[in-house]
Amino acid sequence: MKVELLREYMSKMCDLNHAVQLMQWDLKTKAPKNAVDTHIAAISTLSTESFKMSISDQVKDFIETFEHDEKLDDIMKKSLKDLKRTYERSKNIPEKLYNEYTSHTAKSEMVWEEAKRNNDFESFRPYLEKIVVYNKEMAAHIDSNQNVYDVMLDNFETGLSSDKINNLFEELKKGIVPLVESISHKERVDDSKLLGNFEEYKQKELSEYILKYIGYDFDCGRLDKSEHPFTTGTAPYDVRVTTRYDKKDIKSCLFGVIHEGGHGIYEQNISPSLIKTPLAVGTCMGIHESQSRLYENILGKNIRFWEPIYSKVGEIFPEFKAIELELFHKAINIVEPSLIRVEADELTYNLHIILRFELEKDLFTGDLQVKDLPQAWREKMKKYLGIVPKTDTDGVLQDCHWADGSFGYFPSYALGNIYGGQFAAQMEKEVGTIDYLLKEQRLDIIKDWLRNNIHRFGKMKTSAELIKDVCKSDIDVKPIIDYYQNKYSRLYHL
């Protein structure tokens, strides 16, 4: 057997993928309302063609033929063995199952979007928990032995048990909320100034103005507007942003689209010689939200990234050439607690996080039933925050993440958090200073840095390989409650 038919088989699920990812973003940006249901059913079809392949007798011969050819080179090595990966652990799920699956969720996510427009999770209650009994179903075909959320977990963070990021959390937990309980006896900034009425189209150009100034490409890339914002597409020459628009606070566009660009940042600097591999894209859901959330906080929570382009939000917003830098940059680093995670600071961010890791393994354990989600995030937000949603749309329904089936999906942050804490300390030994850097307006150098020693490789190292390779040492949580630290004693006189 060829090596070249191992990589036309590859190249043709690439091309499934990437026409499941642009009907998944349509779905989600611009399809019309009458064209949900054959945009569902073409995902299905398309998505069960490629679970299909994954799992197919081909791929079987393809693993027994080549798994010990010396011949092979690095990136094919890769390739064949996240092949084998999905094989072993999809192979025994029922192709009717999957179908049935994937064709739920994207129905789902259209039932949230309208349920938590009208606050209304009694709607969309039956649908999650089917996703819930299938997420248990297709877990028992991949592995019954293990812990079922363990399993999921899987999915977005290979080789982390729920009892090892349990453990990193409470460590988390130990650093952040003794600077909450400190911060929150000091005196608010009063960050009313800071609201208006900011037409759209303005927070579109700003927006745009941000992700090209922080190397986001729109030669491979767009910004659209969604319900929630993500980011989709194929590395590295099409890969798509979103964010929404709050016409009273520029702050949730602003820091979403810095998010995001984060994101599209790693796949735009994916390797070209990756492209038609499984290997072109993030390695893992931690690895990706480092960068995003590194991007969002590290860089764009601190005045240095401001003062150079300070003057643009003002020539967009003429009201904010009224408005002191420092009053901004203070205002923008405000902590306190918040009902919305994505609009929370990122201290308490992280115990948005925490809450949802708990929500999810007591809905998987049986501890939970889903007719009972709303209640317990109640009780949960005011054990974490001290606060309660009066609504379920500022509470349950917040996120699509449960909508899509993406259990498992949550802890992924808070790693980035940690994650991005250790690239941050790392890179400022190698090229300077973080301060220094934004100062001089060099975020080339911040992105050739990131490119360099992360982006590139794409999924050829796991986390733990680039975290060992770039920061000399394993998951360690002290760099990100250092910057915390160092950050918040500046700015709140501790």
Second form
There are 2 protein chains.
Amino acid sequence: MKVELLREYMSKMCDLNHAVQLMQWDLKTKAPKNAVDTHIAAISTLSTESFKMSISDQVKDFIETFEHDEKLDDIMKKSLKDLKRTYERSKNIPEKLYNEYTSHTAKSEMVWEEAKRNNDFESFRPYLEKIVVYNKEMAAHIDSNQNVYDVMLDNFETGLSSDKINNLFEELKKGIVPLVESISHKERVDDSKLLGNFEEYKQKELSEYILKYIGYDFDCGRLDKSEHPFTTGTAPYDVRVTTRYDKKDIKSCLFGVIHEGGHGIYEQNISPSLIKTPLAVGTCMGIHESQSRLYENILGKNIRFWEPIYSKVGEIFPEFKAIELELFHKAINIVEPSLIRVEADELTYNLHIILRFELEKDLFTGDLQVKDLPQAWREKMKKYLGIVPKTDTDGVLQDCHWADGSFGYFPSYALGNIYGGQFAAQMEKEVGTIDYLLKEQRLDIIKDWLRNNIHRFGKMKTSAELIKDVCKSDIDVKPIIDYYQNKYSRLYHL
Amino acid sequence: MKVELLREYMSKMCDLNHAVQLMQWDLKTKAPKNAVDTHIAAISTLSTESFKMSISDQVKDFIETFEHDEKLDDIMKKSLKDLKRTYERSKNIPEKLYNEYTSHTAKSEMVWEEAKRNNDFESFRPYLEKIVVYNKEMAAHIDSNQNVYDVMLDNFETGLSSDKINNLFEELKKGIVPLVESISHKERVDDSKLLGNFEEYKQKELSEYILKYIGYDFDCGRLDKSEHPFTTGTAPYDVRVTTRYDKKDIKSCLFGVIHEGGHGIYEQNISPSLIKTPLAVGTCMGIHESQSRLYENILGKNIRFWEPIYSKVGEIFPEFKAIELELFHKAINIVEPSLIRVEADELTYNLHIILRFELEKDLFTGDLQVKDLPQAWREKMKKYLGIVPKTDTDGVLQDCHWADGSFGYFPSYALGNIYGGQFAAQMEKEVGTIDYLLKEQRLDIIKDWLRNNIHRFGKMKTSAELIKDVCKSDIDVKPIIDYYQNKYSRLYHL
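What about the form predicted in complex with another copy of the chain, after the form predicted on its own?
What follows is the entire complex, opening with the chain shown before.
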């Protein structure tokens, strides 16, 4: 068999996925109201087609033929390895189970939306219980030797066990909880002056300016509006970001855009040599979040980031001319316990994630029942953040990830912070301090460093390999803790 | 074999085409600059997949199994008939020839663009010659019993031979040429007052207003900007139209939008019962053009169309308050010979089409050689329009349809005018005069009549069946000629 056949096969899978990505983007940004059902049907047909290709006998043949073929180049070797991993993990899932599960999560997402709106956990409970059961069953088909939650973590973060994550998160907690505690005794800065009435087209103008400023390439992407911000596309030539506009508060749009810009820059800088293989994507969710959070927080919430371009904000929104950069900087860095994850500050965000990780873990060991989730949620909120949601809408029902079955996804967010801390520290060693680079507007040096060390490899390296190659170390919580302590000690005069 | 299998098969083909349509729309409206190549590759892969499905052994089985199955419902019978027609016409085309032809036309389109830019027919000539040869060869594989040009006409207008079209066009010429001649002796109205500086977002606002006014449904569609206006989508729930904006002249956008709106209304009103079959599209190009041209010309260029909404134009563009409706109406109905088809008026437009039809026909009978096309073009322009292009850019090189191999496509435009004349006359008999309906703003009655008589059937009826069922007659040139004579006699006091 010729390797060309394998190339063609992968290429066809990529083209199917290309179409799926575009339809999904369209669904969330452009599709007319009544097109939703037919759009979803087409997405489902093409996804199934691609899934079937990933577990076909043809793939098995490819694996058997080429697995030990030393003549394959590196890209093809890694591609085959990726195909094999998907094949091994999916081949034993009974089609009936897969279809039942897919249609159940589609339903449960709708039930969850309604339940969230009505603060009615009980209506959602049986659906969530069933999702947990399905996930246990699927995990057994994927790998019966691993514990269930580890199998699910593996969907998002290859090779990291829940024990390992637990250790990392314990360390993270130890660094963060005292910091949050100290800050809570300080006076809160008054940020009410930052609120106003900000027209959407002006927010868009500023967003585009900032995206270009950080190095997002509009020849290979675009910015649109959607209910929840996201990044999607077919890397590297078409990577689209979205944002939402809060009329009263530009912070939500600004940092959303910088965050998605970080995801976008990652995918735009994947090596074109990986196109038409399964490797032309970010290697995993954790590394992806490391890039978006590095841009959003470590760069975007640094006063030196804004110094050279703050006048641009005032140009587009003259009301900001009356707001001193120092106040703006303090306002975007307010640390305070809050109920909603996606609105949390840089520091307490981690605690929101740790809470979810611990609950997920207990759900799958059997230490926690779905019916006891709301109470467990409240207890952990009290413990880590000192506040308790009055409703489940602001508590256990706030996120969509459990409703759509994505258990194991949450940890990636905090892992992203840890990885981002490591990368930032290493970058500072190699090309200069972030303060200096930002002040000198050398976002290009930052992007080049990230591209050379991380982006261009796509899925050629796992997260562990990337961290080892770039930082010469294992996963390490210390750099992000150092960064937090350093930053917030100065900001809050701790 | 169960009929469910046939349904699933058609459904999958529809979903593939759904994705292709969306990617093509995206390519022309939203895709970032650097995404073009990967987008085209994905479009090509999915189109090929759909084409392969249309000539597969599975389709052959379906035809053999169900062709004489009286239990099939009407929709399935017609769907199977359509599948069969495609199968029969495509199955004998050698794959090698098909691929060669596809890649040749892709290349020749690029060569044509360059040739048009440089007024250099000679550089394009060998490519066009090869396209003619390829088309002859393909036609022989499709149906060796028919003459070549008839086979090609059949791609766009099922069942109409070139002889029949020739007769229709002779009649059309006889009606039009004297009218144009008479008008040429009249003074041209001064329409310079209609030119100005019209901001794009205001043109968009007016376009949306007018689309809604004529009955285009934004819950099942949207309006975007593109270099050339077009309508696409997946009927009936997602049918998108585009327009372009000429800063100096709003006419181009206004009538482009009404034209595409006509196409869009057609597809939006196809019966939902045809979804997931090959029948949920307009039945052929001629009927499609009949709808767009009926809206654009017979309705949109009638003074009664504008009377109730002309104040809206002045609201959005205050400069129009100084322009009397009578002048506006005269300006949008100026008849004068011109070089460029897409800018021609309602009347002379037909002559541009007839000229192209006659040249196409002669090319395929062998009466005309490609090398003699430019001269033949000039002679016919002189004969029918009394003017001669100074360059081939404004002559034989102006359209893309020959470069992309779409011989047989042009006649649909003029057939659309003929059909539109018949439909309009019949509608007036059944629900009241167009003048009256427009004056009373009963665009809903017009749309309902078109939906009930034409739109909802999609491809369930051929153009001949539609005309017979709606107008109780064959194709008939008289109604459109009567309309032209009536309209232009009054307008120009002939």
